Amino acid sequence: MISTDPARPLPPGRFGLPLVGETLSFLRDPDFASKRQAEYGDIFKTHLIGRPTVVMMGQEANRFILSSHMEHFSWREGWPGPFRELLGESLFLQEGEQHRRNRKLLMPAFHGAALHSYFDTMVSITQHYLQHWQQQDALVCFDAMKQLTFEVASTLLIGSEPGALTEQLSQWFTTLTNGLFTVPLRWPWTPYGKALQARDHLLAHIEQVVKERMAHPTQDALGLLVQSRDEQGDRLTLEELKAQALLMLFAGHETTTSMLTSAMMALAQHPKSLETCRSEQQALAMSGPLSLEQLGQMPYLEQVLKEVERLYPPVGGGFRGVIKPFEFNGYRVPEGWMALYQMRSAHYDPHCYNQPDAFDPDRFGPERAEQRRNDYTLVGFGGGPRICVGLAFAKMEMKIVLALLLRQYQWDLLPDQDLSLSRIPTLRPRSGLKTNLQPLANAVRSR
């Protein structure tokens, strides 16, 4: 049992200015948390988005929040109001029995036979985009990957057909995403007002698709979800299905886009790793086209993806609402505060990872396996019972995209671009990562 002795001190730190606290510094300074960690240690207080906040750093903090003391935290109460309003009452914000029930209903759409059935579509869409991209003089990777991953998500998750409608859905999603971390001014010309309009357009489309699936079930993720029943034989309601579908589209492409862009950047900057990756793929390609079986035979690419997750997690941490007071590292944290676990401190911890600033996929190889020294040191997809439900879907998609890229193309970073990283709403180079994509002269065509 956790002591919550009122005599225990609050964490060190400062609350900043009245009302705004330290929110502006938090949003503008990528080193906000690491600077305060150096000053105060692995737990400190601040004031963010209108609430007193405790920031908890490192592997032990990750375990505490994500697993061992989950009952002290609420997902719903942790995220800002705009986030809750724009993304709705989806799995991401649900708690307790409601979350357990709905997560169980969602799982079949992202694992097993359903996941395997997505393979050919993922490959086909990726090949289409790669052939289109090679015709461009300058490919802005983040924007290009976002189009690809959204088409994959909208096709496989809600059954959209490629074309003008999918492009419109993607535009609405971009507008919605741009409103997640803005001031919630609801006038129609503001970013938040436009995000609300985009949400309404998306929900109207999703409602139409849900009704079609109810009348004529299909094997895309939404079709499977429409048919799922809980232990009592009940199905999700129309409103529940709309909220879950909106979340699936959001989660199904935003973070994947970020990681694929970061992977292309990291490999272009580290030619030895790129060559090792390419050699692995070309050896596999000699035995035939890319296949589901081959996805399990790419140990070095798996190491690269883990290293990209470590160095470039798409989001920097996770907010939770404190619903039961607790003590951590000798400090008490009251109910009603907000808690933030911050990934970088564990991902870059020299006690966990040798030379943590270096891009070194071999750290995840069987001989070193640095992530096994301590658990909760790699949490780009979360951890514990609420680890990302779409993790297997995302990893399969990233492997397919990168495998086909490595087998068939080469790319170089164009000069005079800003590769510093913007963190909101997801991590990406400020330039978008400009490259030139060229077919490999000796490529083994895998499909």
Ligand code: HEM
The other form holds:
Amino acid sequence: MISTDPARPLPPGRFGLPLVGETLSFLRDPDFASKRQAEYGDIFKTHLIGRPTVVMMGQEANRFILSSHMEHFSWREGWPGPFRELLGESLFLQEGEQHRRNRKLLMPAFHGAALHSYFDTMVSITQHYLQHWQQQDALVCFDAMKQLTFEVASTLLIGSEPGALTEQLSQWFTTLTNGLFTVPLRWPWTPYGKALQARDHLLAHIEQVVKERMAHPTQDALGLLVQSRDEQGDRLTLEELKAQALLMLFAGHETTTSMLTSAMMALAQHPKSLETCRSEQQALAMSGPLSLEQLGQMPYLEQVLKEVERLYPPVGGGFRGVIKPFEFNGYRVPEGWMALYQMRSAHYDPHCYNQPDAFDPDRFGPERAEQRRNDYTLVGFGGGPRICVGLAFAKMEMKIVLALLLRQYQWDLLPDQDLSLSRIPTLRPRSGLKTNLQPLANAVRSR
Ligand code: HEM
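Rather than the form predicted on its own that you just supplied, could I have the structure of the form predicted in complex with the named molecule?
Below is the entire complex, every chain and molecule, led by the chain shown above.
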């Protein structure tokens, strides 16, 4: 706990127009935060989504918000209203003891034996999609990856069977996601009204599955969650299970889609890295089909994934509500404001990374290990005690998809497409990344 000195000034910056503040510039200008940082330094005030907000940039700010002073911040107060209503009482919104207990209950479904048991399903879904994609002239990678990652998430997290129902669930999710970033007008024809209906359909489906799992426990993540008990021997209630399952599905596919799309783009643009990745995979394929053991023997692919996380973090940062006043860099921030940590500031900081604009996976190799110079310089999955719960799940899935792609296929970016990046709801090239996926002439046809 730090006390604040009321004589300290508020951070520099400006609040912008009445009511809207600077929300429109923030949403429209991808360089909003870096321009203000150049003008005011690593902390500045602004006014976003109806609240006075302090934006805190860089590695020290990341450590301050994510770990060392996290008791000054609330997740629940940080999420805009539509998130709270559409995503319900799930881990995203919980704090303190309730969060600690529920995170502990969720963890076993994403680590250790459970994670290993997901391997075969991830591989077979990926193989199915790869075969389907090679028949298409122009593959829009973002859309294609979204189908794949949703099928992986819905199969492994809530035990759905591929087919019409999974497609319906995916459509409801798209409608729900579209409502997260709109004005919450509740009429049935508005994007928000449609998102509320989609949420109700999803929750009704999940409720049915939860009840089935309660009667007949299974080994998918929801089955494990239904069986999980806290220290008192209590388990999550039906309402809690429904909210956590909805959150897992939401958090578990669009972010992974974004990072896989960026990885395909970066590799197509950097033939030397692509070749190194491919050689690593082909050497492994000589010793047999893709296996769990092999996933631990891909150091270069892991470096590529870190570099993609650094240059193209799917989520730009995180909002928090300030629940206790604090001081940072000599400025005072009052209770009731919002705080935003911004990933790109540390990821692109020349004090943290050499030539930060360059795609250079070797910076994460054992000789240079640039991320070790300082903590909290790579925060694409957040950091500290509330780091992404699905980190290991997402990394395993991304390694499987990329390893199989690299072993069996080549791809080029099609000409005349808009590769500028759109950032909301998750980062992606505006074209969706159009490629022509072709089987490799000398592909190693192991799985
Ligand atoms: C590439 C894929 C992913 C990325 C980039 C990502 C990113 C993030 C980030 C940045 C946070 C913290 C946000 C903040 O500090 O405000 C977070 C939290 C979280 N993520 Fe992920 N995520 C990914 C995949 C997943 C998957 C696959 C799941 C579940 C199946 C998942 C579930 C969660 C949950 C439940 C939290 C909240 C943790 C807590 O509050 O304790 N994520 N994720």
